[in-house]
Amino acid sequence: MVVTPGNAAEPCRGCDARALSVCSVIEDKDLCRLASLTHVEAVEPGREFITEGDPADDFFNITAGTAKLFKMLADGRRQITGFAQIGHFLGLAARNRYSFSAEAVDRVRLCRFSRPRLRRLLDDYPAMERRLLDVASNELVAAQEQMLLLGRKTAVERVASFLLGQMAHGGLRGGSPRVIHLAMGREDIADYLGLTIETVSRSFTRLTGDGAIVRHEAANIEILSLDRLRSLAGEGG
């Protein structure tokens, strides 16, 4: 294999994730700097990468799998805040501290900066920071609209609304149109909407006995009647 000149840019050139993530607004020219500040890792499936509490030294772009992020009470309650996919940017909701814990629920790859290399990076990159802004606000907005199915909508409204979110998320197979692969397990599901896993499978098999879905393995999920599944969410989202 020939060493180009250009090489040093190539973890970045050929990343999938570069055009759903905040590294879009850096140049082509400038991959190369882009690729020397950042450190590229594999998280294996239940791996804690982040926990809440220890020094933000860190932030993240996750550029293949899928993450948990949660936060916990001291006897063991959990409530997952989202699901972190490729193009997503981890660590802004921090200060010094972590303010939460990430997991790997499949196999995830990430990219790993360090907070005062970012730093540099955001001040020659005003509109990396704009950016930044953009990735928060829509956090934030995404936030809200959790608020709303935990602490107003039923248990169907929530799981509907799940599937709602997750077919927005591409989750998309690539085969069949309207089929949702689901990464994370039941657990995971009932963490993320403030139920417990009984609830969940019971719910999905209330949706599939209103004909809105069904169910091929569990992970699986086809989507039957669109319409049907957005008028059991409660609303749009």
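The structure presented is a predicted model; accordingly, all values stated were derived computationally and were not measured. Numbering follows the first chain given and starts at 1. Rigid core: the largest C-alpha set superposing within 1.5 Å between the two forms. Compared with the form predicted on its own:
With the core held fixed, D134 shows a CA shift below 2 Å between the two forms. When the rigid core is held fixed, the Cα atom of M147 travels less than 2 angstroms between the two forms. Superposed on the core, the two forms differ at A74: its CA moves 2 Å or more between the two forms.
Follow the form predicted together with the DNA with the form predicted on its own, if you could.
Only one chain is given; partner chains and other molecules are left out.
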């Protein structure tokens, strides 16, 4: 990890994630205060920056890149529970120890807040605490949707739903609403959706053949028919 002390600069003003993150409620005049309580870090692909079971001493705000969140099962298998991207805040639900691990998929940039520093921020900016409550509520909704995804949907419906979720987040970032960049590989997608790699590949082929998507180079997926993709996701025509 490459670490830049938060009090050495003001990284917040030009941060691409600010509008999407919990920091959005802090006014421009207070950004120096925010930066002074933040450590900006770069995490290289394949590096773990949260380890399940470790003391939950820090919180993390993703400002660039993609991280995979996972839990280790009793038999040693790894279950991916989600992907954190720009604007996601990690560690909020943790008590004394982290209940999951996080590993960078591509190069990740993040802001790290220690527990005492985050507490000081929340004391100084009550609006940030309200924003964190919104984040916690959204996490509960996402967990419920993931249970439905794994418990009731077919393979094609799972992959189509996954693409819709990635598309929604890409739209929030201000990118093309019809082009999705998948930083994660097929193995990670399969793990997340509870499928085999072969089944994921067949599902992508089905979505392509049905005219819902087209696959480009560099892991880019273009949505050709949003209505068709929604239908194949089990969300209606």
